[in-house]
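One chain follows as structure tokens, the form predicted alone.
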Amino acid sequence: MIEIEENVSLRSLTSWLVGGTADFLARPRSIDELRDALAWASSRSLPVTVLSGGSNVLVSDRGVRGLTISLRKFSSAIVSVREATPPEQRAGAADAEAVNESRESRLEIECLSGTSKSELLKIFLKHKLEPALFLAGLPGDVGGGVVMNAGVAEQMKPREFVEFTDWFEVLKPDGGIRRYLRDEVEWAYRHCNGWQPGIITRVGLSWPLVPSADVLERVKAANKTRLGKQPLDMPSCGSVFKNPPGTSSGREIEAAGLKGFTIGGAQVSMKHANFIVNTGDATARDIDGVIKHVQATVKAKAGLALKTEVVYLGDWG
């Protein structure tokens, strides 16, 4: 039976290191424990909030009512190789993409949604495959990567999660599991739609088993470059705002003179203007204040309405 904790601070479970207390907290390790947690909340008519990897979320200082489910321990990965299909079996493939995929061996990874992107990186890096470069520096977990179709600004392949996601499974409100193939849902910039409601539980990923001899060196170089350009040594949620068409949020925020703008312990990063960092004692209200000030200022100066990638959780009333 899943353990339910009471009155637990959520600060350490968020990448911003802010937020209040959860009335109740569950940390499932398996789908059965996840079902138990949902049944426990349902039996008490409590609302449920899912806190995935803790990045791209802002948890209210007032905390979260009902049951919060942290997926930090909901982590495992099974790695296998799908061999290329023999030529005589390719004739039955439905389309050209299927034929191309059947000609190559692929590395396949089946993981629980709470598996961190950094664990995924290690797997791809071990096999010297290109997704390792894509994943370098990305915060959060695999489920969050699917939900927001996580991506990078750099021109590379893959550039978004959709490019190496084959399928994912969702625990529905009635307790059943439904598997969605990649083409059964809608993928867009920083969003995946058409599978809700439910909780993503398991994800299937794959990539052609074509090693790149220099991928380790390129990952090291990318990490060094990102450390120089992004405040990866300070608590943040990663990029705060989605990029408007034809420009970048960081460029517009910097042009508005907002680098270094501070409320309390929350600051627009001096390294990268699309990051808001916790300088040590920030509150969620401080961060929210900086977000709103940035939006109002960029709107007034550039006429652009910046939209956040951040999901607000908890009691903001």
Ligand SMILES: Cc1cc2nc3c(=O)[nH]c(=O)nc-3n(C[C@H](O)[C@H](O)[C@H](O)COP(=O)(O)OP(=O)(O)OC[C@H]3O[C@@H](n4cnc5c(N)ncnc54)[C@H](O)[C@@H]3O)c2cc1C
Second form
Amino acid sequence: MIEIEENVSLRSLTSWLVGGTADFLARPRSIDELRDALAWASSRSLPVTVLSGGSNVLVSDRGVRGLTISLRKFSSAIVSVREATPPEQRAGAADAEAVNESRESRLEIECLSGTSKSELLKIFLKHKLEPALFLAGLPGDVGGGVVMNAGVAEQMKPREFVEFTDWFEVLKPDGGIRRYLRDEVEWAYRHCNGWQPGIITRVGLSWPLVPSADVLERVKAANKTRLGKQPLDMPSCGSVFKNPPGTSSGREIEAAGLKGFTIGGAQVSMKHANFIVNTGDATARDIDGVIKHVQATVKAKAGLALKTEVVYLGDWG
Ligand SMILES: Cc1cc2nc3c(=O)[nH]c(=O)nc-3n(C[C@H](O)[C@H](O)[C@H](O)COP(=O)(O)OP(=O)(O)OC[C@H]3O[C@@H](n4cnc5c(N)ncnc54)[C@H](O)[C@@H]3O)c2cc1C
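Follow the form predicted alone with the form predicted together with the ligand, if you could.
Next comes the full complex, and the chain you just saw is listed first.
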């Protein structure tokens, strides 16, 4: 039976290092334990909140009511190679996509959703494949990457999760598991819809097995570039606001003179204006205050309504 902890601080489970306590917390390691946790909450009519890598969430100082499920231990990956179909067997393939897919060997990875993106990076790096470059510097877990359709601004392939996700499975509130193929759901800028409600449990990813000799060097260079542009030495959740069409939130926030704007321990980063950093003793309320001030100022000065990419969790009432 899954262990349920009571009154657990969520601070260390978020990359901003803020937030109150979960009334109850479960840290499942397997799908059976995840099912147990959901059944436990359901039998008590408690709401359920999912926290994976915690790198894109703002958890309220008042904490989270009901059961929080941390997916940090829900991690494992199976790697295999799907060989290209020999030409003589391809001739009768039913549709064009099937023919195309079978022309190349592919690296396939099937992982639990709490597997970290850095684990995934290591696998792609070992095979010298391009997704390693995409994953360089992307925090959080695979499931969170799917939910957010995490992506990068730089031109590269892949540059969003949708491009190498083949399918994912969702544990539904009734206890059943449903598999969604990539084209059965809606993928867009920083979200993936059409599969809710439920918890993403397993993800299937693949990429053509075409190694590039210099991937490691390019990963190192990408890490260096990020370090130069982003305040990675301070707790943050990356970009706080989605980019409006035709411009970047960072540019607009900087143009509004907001770099360095501070409330308590929360500050618009001097290095990257779309980051809000925790300078040491920030509360979630401080960060929320900075978010609201940035939104109001950019609206007044540039007429733009910035929408948050970061997800608010817990009791904000
Ligand atoms: C320094 C830094 C740099 C960043 N750079 C980028 C970047 O370049 N591009 C980018 O896109 N993002 C970036 N991010 C944001 C973040 O890393 C991504 O959005 C990431 O994909 C979130 O994954 P996570 O596991 O941390 O999700 P969490 O923050 O734990 O959760 C995000 C949301 O998804 C839900 N969720 C998570 N897992 C599941 C699941 N298995 N089933 C159902 N719901 C789930 C949660 O309830 C929450 O609503 C950055 C963050 C930091 C701290």
